[in-house]
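Have a look below at one chain only, the form predicted on its own, in structure tokens format.
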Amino acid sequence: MDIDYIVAHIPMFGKAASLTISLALAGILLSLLIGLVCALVRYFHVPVLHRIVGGYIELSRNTPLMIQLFFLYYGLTRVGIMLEGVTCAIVGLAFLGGGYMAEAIRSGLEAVGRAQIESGLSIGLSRPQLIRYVVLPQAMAVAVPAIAANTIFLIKETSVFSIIALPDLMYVAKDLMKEGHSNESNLMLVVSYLILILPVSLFFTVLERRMRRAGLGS
């Protein structure tokens, strides 16, 4: 193990980690938004949209991110649509994550008793008010563990971004492996993902505990 080699290439991995974090953050935030909308559509059984959302969820959850990225980056060029690698990465991650987040949030919504909804309507709350003040706070609290698992899963999935020539962590590691430093590259890659994922895991653990203490999600 060449420690000097590792130290010399830490800045390169730092730059790659910065790109990975920015892409993951954008993709995960979009996936949460998509998941929330889809979950509400399914929960309230919105006509027509309910079936469309169901089809989207099945498609997103049952196709690998790698295939989705190939379609976005290479497939769309056949019909004259050219997307940059960064755009493809964010869209692909959001598309994949949206299906998982939708099911996570829907499970939280299903945990909210119908009696609470009927009570809210009986005291004059509008549907938007009901969703904002009664349903969502409880649903999101219940969904925290699943959202946490999905978030970590999506961060791990960023490792396939290298197939569309983005200089992320995996891309840099592969380049260094070609120089004959596989052990050092693998070590830096593993450590880099641990540094990215452990704080996220700890954050959700603390968040879940605080919600339980506040009486939410129980």
The other form holds:
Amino acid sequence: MDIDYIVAHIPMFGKAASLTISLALAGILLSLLIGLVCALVRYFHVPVLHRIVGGYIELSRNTPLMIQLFFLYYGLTRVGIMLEGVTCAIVGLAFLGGGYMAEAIRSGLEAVGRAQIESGLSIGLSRPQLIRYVVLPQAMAVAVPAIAANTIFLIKETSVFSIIALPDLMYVAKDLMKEGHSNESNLMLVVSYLILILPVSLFFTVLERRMRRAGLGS
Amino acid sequence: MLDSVASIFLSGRNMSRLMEGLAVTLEISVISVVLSMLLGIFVGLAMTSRNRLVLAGTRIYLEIIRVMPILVLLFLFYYSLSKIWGINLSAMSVAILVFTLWGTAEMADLVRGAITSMPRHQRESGRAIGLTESQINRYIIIPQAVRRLLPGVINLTTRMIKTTPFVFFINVPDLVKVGQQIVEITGMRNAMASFWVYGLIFLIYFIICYPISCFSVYLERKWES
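For comparison with the form predicted on its own, please write out the form predicted in complex with the partner chain.
Once more the chain from above appears, this time first in line as the rest of the complex follows.
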């Protein structure tokens, strides 16, 4: 183990990690947005859209991100859709995550009792008000553990971005391995991902505990 | 268009090579899933033990595996650990080893969940009507635990199948790797190769995983009522 080598390459890994973080952040936020919209469409059985969303959810949940990226990045350019690496990564992650988040949020929505909705309607709330003040707060509280698991899953999935030539952590590590420093770069890799994922994991543990204390939906 | 598609898949041994790649993908999936299920049951039982050392050990194992991306584990085992331990493992064995380590951890957690969520009165009622401990396990605990377990296990199976493309990174000649090689060769004379080949691989994964997912939903619905 060459400590000097590791120290010399910390900035390189830092830069790669910041790329991973920004791609993951953008992808996960978009996933949540797509997931929320899809879950609401499914929950309220919006005609036509409901079927399209159902198909999308199945497609995104039953195919690997890596193949989605290969298709987006290398396949679609052939039919005239050019996506830049960064865009492609975010679109791919959001496509995958959207399906997972939709299922997580939908299970939360389904946990909200019919009586809640009927009570809301009977006191004269409009549909948007009903969603905003009655359904979503309760549904989100139930969905937090699933959303947490999905978030961590998506962060881990970002590790494949090097296949579309993005200089992320795996990309840098692979480069250093070519120079014959596989042990050092693997150590850096493990430490980098620990630094990335452990705080997120801890944050969700605390959040889940707080949500449970609120006793919503129970 | 049809001509161009035909020229990609029918030229040379392209289609049979893709099928060979698919066989490798399926081999890794089946072996790791089966091993994970078996080992996971034992580790899961260990996780319900009262021995603190066993509890701490299994907990640490689960958390480490959970936090690390599978790709990092593959790199670690393929490029470093085999050297440090002085064992020369083929890429294929490393893939199966890593997937089994991960699958066992996830399976163990499912087993633990299924057992600990079992209400205590189930066992106590069994005792009250005079069943022996092994009868209680055989007729009361295990059938219920299996029901709770199955949807999660099926879900884990599709997750493991969907993770197999990662073996591409350690040069296992799986479906994805073969696909990429075909794109590289055929792509020079047929620009649409990447579209059709990656499109087909996308479809193959969907055709494998979708029925399995449907089965899980079906079981959940059936047992709910």
